[in-house]
Structures are given as C-alpha cells and as structure tokens.
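Single chain ahead, by itself, as structure tokens, in the form predicted on its own.
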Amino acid sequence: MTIVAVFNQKGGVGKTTTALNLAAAMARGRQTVYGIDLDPQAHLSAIAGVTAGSGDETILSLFQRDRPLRELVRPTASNIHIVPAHLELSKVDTMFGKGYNVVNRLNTSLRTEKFLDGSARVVVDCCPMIGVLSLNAIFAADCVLVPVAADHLSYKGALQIEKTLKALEPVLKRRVRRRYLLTRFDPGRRVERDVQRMLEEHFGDEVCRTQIRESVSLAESPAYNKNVFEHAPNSRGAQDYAALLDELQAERFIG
C-alpha cells in the first residue's frame, strides 16, 4: 500500500487537480486506487461524481464516531474509490482538538482495516491549511506531493511547507519523503523559468522533472465531472500526469 498526500497551504496551485489526475493515472493501470477527500470544499468528491447528503456519509464520521472507512467508500465510473468530504469537516478542529490520537486517526484506520490490500494506492486531497485534517494526511502518508504553481508567491509557500514538514519530523520520528511539482507551467514565460530555477536550487532532486503545463483540458474537465483522462485522453494534461506517475514510479517514490 502506498499513501500519497497532496498538500499545499496555498490555494490555487492545482492541488485537487493533481490529486484527481494522479489517482486517475494510477487507476488506468488496473490497480486498486482510493481517493480520500480531506478538504471541506469537497471538490475532489464533486468532480468524481460523489455527493453526500450529510457529514455522516463522509470521512467526518470517522472522526465523529470512529466509523470504519470501508463503510464510506463510494465507487466511481473512473475506477477511483472515493471517501468523500463534506462542508461540516471544517468544524473538526474545534470539535476534537489536536491531540495525537485525533491527528493519527486516519493513519490508524488505513493501516488496520482489511479493505486495504498490499497493492492498494491511496491519494489524499488535503485541506489547504495546517490543522487536524492536513495533519491526519501527513501522519498517514508514505510521501507528500506538493504542487507549486509557477509564480513567486507559490514558491514562498513551498518554503513554508518545507518548514512545516521539518517541524513535524520529531513527532513522526521520520523524515517525510516529498516531491515538489510545478503546475500551471508555461516554459515560454521568464518568470516561470525563474521559479523553476529557484525551486531546483533550493530543493534539488526533490523537484519533479515532470512539469504540469498550462492546459485547457485540465481547466475544463472539472466542469464535466471528469478527470483529464476521461475528458481528453490525448491532451497535454493527460500526457503530463501520465509522465508524472511514470517518474514517481521509476524513482520508487510511489510503490
């Protein structure tokens, strides 16, 4: 089992787009893939075609009454098994605090419930802020993928992510494996090449060689409740996410 958390504290960087299309690229290989939506905005759930009438039908009930994750999984046409989110997730921090048992709840469930076999892959779409939800994802993750839009504010956000992950290492008792992924990238723009250079200078080999280029298909596919492989399988966006998966597998970042 490989658990990938897709996380950035800055919005607008392609976090949900990356979580959805990385999971979709995995599902094309006929492997069992779970997408866990830990963002109260529930965009991953909605694009995948999964809606929930109440928080009890979503991952919220894992926290509220320790409901087994296997009871919350919803199948989709894209072969990604979704554990959906709900707006009520935004209350988790105030309801439960940030004790170790709370922030380790997802990790405990994923690693003990029998519905996950050894070859399963899990992609977690994180809440874009540090709190109970994102901490649950990081505690559970084998690796963290950080989408970074090719602009200077996103670069500064990546530096903050690095500080956050380093601060968690004494608690986790391990170094969190991570990769930084340039998104919405146009190599013809000087400012974006500058951001690429700064990322590579600061993070070295932890920057993905694959970039996710600007793509109309990526921008419009959510409107059709489809991932990019369903919407435009021959598009630039589909090519880039397929190349990203190949790279992460070749480097054994994803098992």
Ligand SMILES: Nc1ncnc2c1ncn2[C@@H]1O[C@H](COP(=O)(O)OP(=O)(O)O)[C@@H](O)[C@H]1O
Second form
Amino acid sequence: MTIVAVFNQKGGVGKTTTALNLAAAMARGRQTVYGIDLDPQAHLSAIAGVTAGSGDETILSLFQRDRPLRELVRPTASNIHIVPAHLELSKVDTMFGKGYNVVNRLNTSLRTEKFLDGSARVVVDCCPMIGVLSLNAIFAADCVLVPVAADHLSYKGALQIEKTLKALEPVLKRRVRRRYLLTRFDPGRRVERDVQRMLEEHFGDEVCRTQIRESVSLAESPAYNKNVFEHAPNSRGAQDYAALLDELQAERFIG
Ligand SMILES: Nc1ncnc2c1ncn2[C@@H]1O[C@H](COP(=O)(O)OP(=O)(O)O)[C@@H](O)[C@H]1O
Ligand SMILES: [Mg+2]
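Could you present the same protein in the form predicted together with this ligand, rather than the form predicted on its own shown above?
After this comes the whole thing, all chains and molecules, with the earlier chain placed first.
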C-alpha cells in the first residue's frame, strides 16, 4: 500500500485537482485507488459524485465513533473509491485536541484494514490549514505531495511547509518524503519562471520535474463531476497528470 497526502496550508493551489487527477491517473492502470477526503469543504467527494447527508457516513465517523474505513468507502463511476467528507468535519479540531492517538487515527486505521492490500493506492486530499485533519494525513503518508502555485506568496508558503514537516520529524521518527509540484503553471509569465527557479534552487530534487500547466480542461472538468481523463482525455491537463504519475512511479516515490 502507498499513501500519498496532498497538502498545502494555502487554499486554491490545486490540492483537490491534484488529488483527484493523480488518483484518476492511477485508476487508469490496474491499481485499486482510494481517495480520502479530509477537507470539510468536501470538494473531492462532490466532484467524484459522492454526497453525504450527514457526517455519519463520512470520515468524521472514524474520529467520532471509531467506525472502520471499510464501512465508509463508496465506489464511484471513475473507479476511485471515495471516503467522503462533510462540513461537520470542521468540528474535529475543537473536539479532540492534538494528542498522538488523535493525529495517528487515520494511520492506524489504514494500516490495520484488511481490505487494503499491498497494491492499494491511497490519495488523501487535505484542507488548507494545519490542524488535526492535516496532521492525520501527514502521519499516515508514505509521501507528501505539496502543490505550489507559481507566485511569491506560494513560494513563501512552501518554505513554511518545510519548517512544519521538519518540526514533525522527532515525533514521526522519520523524515517525511515529499515533493513540491508546480501547479497552475504558465511558463510564458516571467514571475512564474522566477518562482520555479527559486523553488528548484531551494528544494533541489524535491521539486517535481513535471509541472501542471494552467489549463481549461482542469478548470472545467469539476463542473461535469468528472476527472480530467474522463472529461478531456487528450488535453494538456490529462497529459500533465499522466506525466506526474509516471515521474513519481519512476522515482519509486509511489510504489
Ligand atoms: N492547472 C489548473 N488549470 C486551471 N485551473 C486549475 C488548475 N488547477 C486548479 N484549478 C482550479 O483552481 C481552483 C482551485 O483549485 P483546487 O484544486 O480546488 O485547490 P485547493 O484544493 O488547493 O483549494 C479550482 O477552481 C480548480 O478547478
Ligand atoms: Mg481543496
């Protein structure tokens, strides 16, 4: 099993787009893919066509009632199995505090579920803040993928994430494997090329060689409740996410 957390404390940088389309790229192969929505805004769930009337049938139940993930997984047309989120998930931070057992809850659950075999792939979509939910994703993750939009504030945000991950190392007793991914990239704009250069200078090999370019197909596909491979299989967006999966697999970042 490989667990990838898609995390950035900044909103609107392409986390959900990346979680969805990376999972979709995996599902095109033989892989069984699970998408876990850890954002109370539930965008991943909604785009995948999974809605939940209450928090009970969602990942909230894992925290609130210790419900096993196998009872929460929902199949979707695109062959990605989704564990949905709900607005009530925002309660988790105030309800439970940040004790080790709480932030390790998803990890324990994923690692003990028998239906998740060795070849399963799990992609976790995070919310834009560091709290109980994102910590759960980071604790469970074999690797963290950080989407970074190519502007100066996003670059500063990436430096902050580096600090956060470093601060977690003594607790996790390991260095979190990570990759920074340029998203919404327009190589025709000088400021974006500058940010790309700064990222590469600072993070070196931890920056993905693949960039996700700004594209209409990626902006449009959520409106049709589709991932980019269903909506526009020959588009730039589909090419970019297929290339990203190839790169991550070639580097054994994803097993
Ligand atoms: N490469 C891209 N090209 C065009 N639009 C994009 C791209 N990536 C994301 N978007 C759009 O930008 C907005 C924010 O993306 P989203 O994935 O929801 O970010 P986050 O989950 O980080 O908040 C969405 O409307 C999404 O459709
Ligand atoms: Mg999102």
